[in-house]
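The chain below stands alone, shown as structure tokens; this is the form predicted on its own.
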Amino acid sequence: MNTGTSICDPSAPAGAASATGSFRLQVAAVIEETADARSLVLDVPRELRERFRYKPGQFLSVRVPCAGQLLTRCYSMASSPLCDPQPKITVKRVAGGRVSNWMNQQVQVGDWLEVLPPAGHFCLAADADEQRPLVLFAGGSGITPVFSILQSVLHAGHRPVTLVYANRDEASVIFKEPLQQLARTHEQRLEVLHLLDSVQGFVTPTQVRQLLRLRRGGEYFICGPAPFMDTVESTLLALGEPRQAIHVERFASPPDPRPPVQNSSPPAPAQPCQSLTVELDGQSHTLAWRPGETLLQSCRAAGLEVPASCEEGICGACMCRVEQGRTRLASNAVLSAQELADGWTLACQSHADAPLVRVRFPD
């Protein structure tokens, strides 16, 4: 790893993009969550806050240097952007994790990190009902963009929330003290459950169904390990709940870039696409396809600002749904089984497969 202070060229200028797309940020502040796990606070300039504005449950990619290869990691933003003056990320410690490990031993106040801007769709509706209870499944680090949504939830607005919080010990309880604050301070609309591996073992869907015996007809969000976020999501649908209330927020660390091979390309599609069509913001655009190209390559070439951010295919922020034709991944690390069957791919990897091709990505 990198052994500087920075992780970046601290010569650069703090407002310009740099040739991956990042920009730098300096780290205003470190708090020491818990023995394995701390947050960064970010200052953002004033030329770059409306570009790294950002809804309750988003997450910032970092990009590393590393053994020289650039590593990139995705950190979900544990504060609130209507409660909070400065983002702020919660790093836990991987064993092995060569990002995380740095960034919780090495990285201090004042150091700058190469970061992307703000992306995601684990985010509530801006039309959701506030009638509706909200429920809220975070294991271990998936707390952060939990913990964003819940402070966004209690600050502005009405809806009764519960969050169920699963632990391996009480040690381990990221945000314990700003947790038991907001119960204190909004009891009669927050509800905060713990479990904790050692006392109650792993989750079960047998819990799980206790759990929500007297708190169904919600709007579901999950974040933490797979095999929570699996046995959760698996019982709620099980249960009967509708898929579109359920919503998973799902990382993954990909291997370290191969190194480029001379006169390679993808293969050629099958069937060369003739049409390709991108449904954004309401509007409908034909684009320019050639051989080898990807999604989002296509929609860049035609001037089009589709959401990504990894472009390494392990964020799902630009993913999109395939509404005719097909598209081939070339990588997939995010996309559950069940959301590629739903027809949803990354623009990010995905290439035309078929004549006519249509995407689209969405509000």
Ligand SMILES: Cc1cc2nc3c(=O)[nH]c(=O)nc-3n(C[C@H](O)[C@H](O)[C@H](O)COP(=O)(O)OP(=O)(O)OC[C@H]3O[C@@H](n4cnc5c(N)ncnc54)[C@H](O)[C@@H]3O)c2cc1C
The other form holds:
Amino acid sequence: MNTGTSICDPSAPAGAASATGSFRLQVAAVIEETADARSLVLDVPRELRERFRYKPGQFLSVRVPCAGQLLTRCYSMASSPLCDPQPKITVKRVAGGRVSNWMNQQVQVGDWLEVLPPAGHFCLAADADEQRPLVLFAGGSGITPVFSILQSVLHAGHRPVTLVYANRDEASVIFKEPLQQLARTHEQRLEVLHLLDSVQGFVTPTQVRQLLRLRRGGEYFICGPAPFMDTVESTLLALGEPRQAIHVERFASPPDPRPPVQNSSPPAPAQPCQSLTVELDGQSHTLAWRPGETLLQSCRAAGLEVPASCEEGICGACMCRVEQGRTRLASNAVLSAQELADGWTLACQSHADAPLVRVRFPD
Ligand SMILES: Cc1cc2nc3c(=O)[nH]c(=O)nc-3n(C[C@H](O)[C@H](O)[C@H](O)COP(=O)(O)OP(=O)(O)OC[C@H]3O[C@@H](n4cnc5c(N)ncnc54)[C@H](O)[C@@H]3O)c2cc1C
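Structure of the form predicted in complex with the ligand, given the form predicted on its own:
Below, the chain from earlier opens the complete complex, with every other chain and molecule after it.
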């Protein structure tokens, strides 16, 4: 692992995008949160403020050189765009994890990181019902996007909020003090329920049912380890909560980049696409889906700025829905079986598989 003061080209100008669309941001502060998690506050220069404007719940993708490869990892912003002047990411060590341990051990104030602009859909709807309770479920490092949403809602809205926050033990609770402070300041609106594996064991469907007894009919956000998320999500669905009211963010690393294969060409599409229609920002565009290209590449070639971030099928920033025809995914670490069945796909990994394809990007 490169351990210099700059992990990206130090001679590159700070405000300019690299060939892959990333920017250099300097680490303005490092906050040790727990024994195995720390926050990095990033300095976004004036000329990049618009580019790095974000919604509560979104993430940044960081590119880190490691053993001759460039590894991309997503980190949700734990800061609130309404309360904090600069974005802050919080990274928890993963056993054997390369980037998370490097971020915790090596990164210092003044270092430069290679960062892609904010992305992601784990966000409140712009027209959310102000009367509707918000129920947030976080496990471990899954608190990061949830904390951003929580602070923002308390700052700007009126909705009652419940946070159910599961951790291994008390020492591993990230943001313990800020949460206590928020609960004191907003005692009429915020309820924080801590669950500790060391006390209650892992969260069970029965516990989730009990927690939800007085908190039904809300909007739910879930982020944490996969078994925690699965338990909460399946219990909510079994209780009859509508799928559209449940938002999930799954943390995972993308597969390592594969070395380029000489003289290889992309796999031929099962069915080439003759006409591609893209619904984006309320407008309809008809374009060519060039053979061998991904949906994202064809959109870009036609000059369409569709949302994207990691471009490795891991972050979900380029999620869109296939409304006509069919596509084939080269790689997918983010969409659930249900989302695939509902027609969702990832533009960065989608290849054409029907003569006529129409896709819609969410607003
Ligand atoms: C949208 C999104 C938001 C996220 N936000 C956050 C956040 O706010 N905070 C946070 O801490 N994390 C977050 N993550 C997770 C983060 O992106 C990384 O996945 C995490 O930090 C682990 O990366 P790593 O490089 O340390 O681990 P990796 O090196 O990718 O390893 C991950 C696991 O795989 C194992 N492993 C690695 N290589 C191999 C191999 N060759 N064979 C077998 N096993 C292997 C490791 O031992 C480890 O257990 C987020 C992820 C997503 C998708």
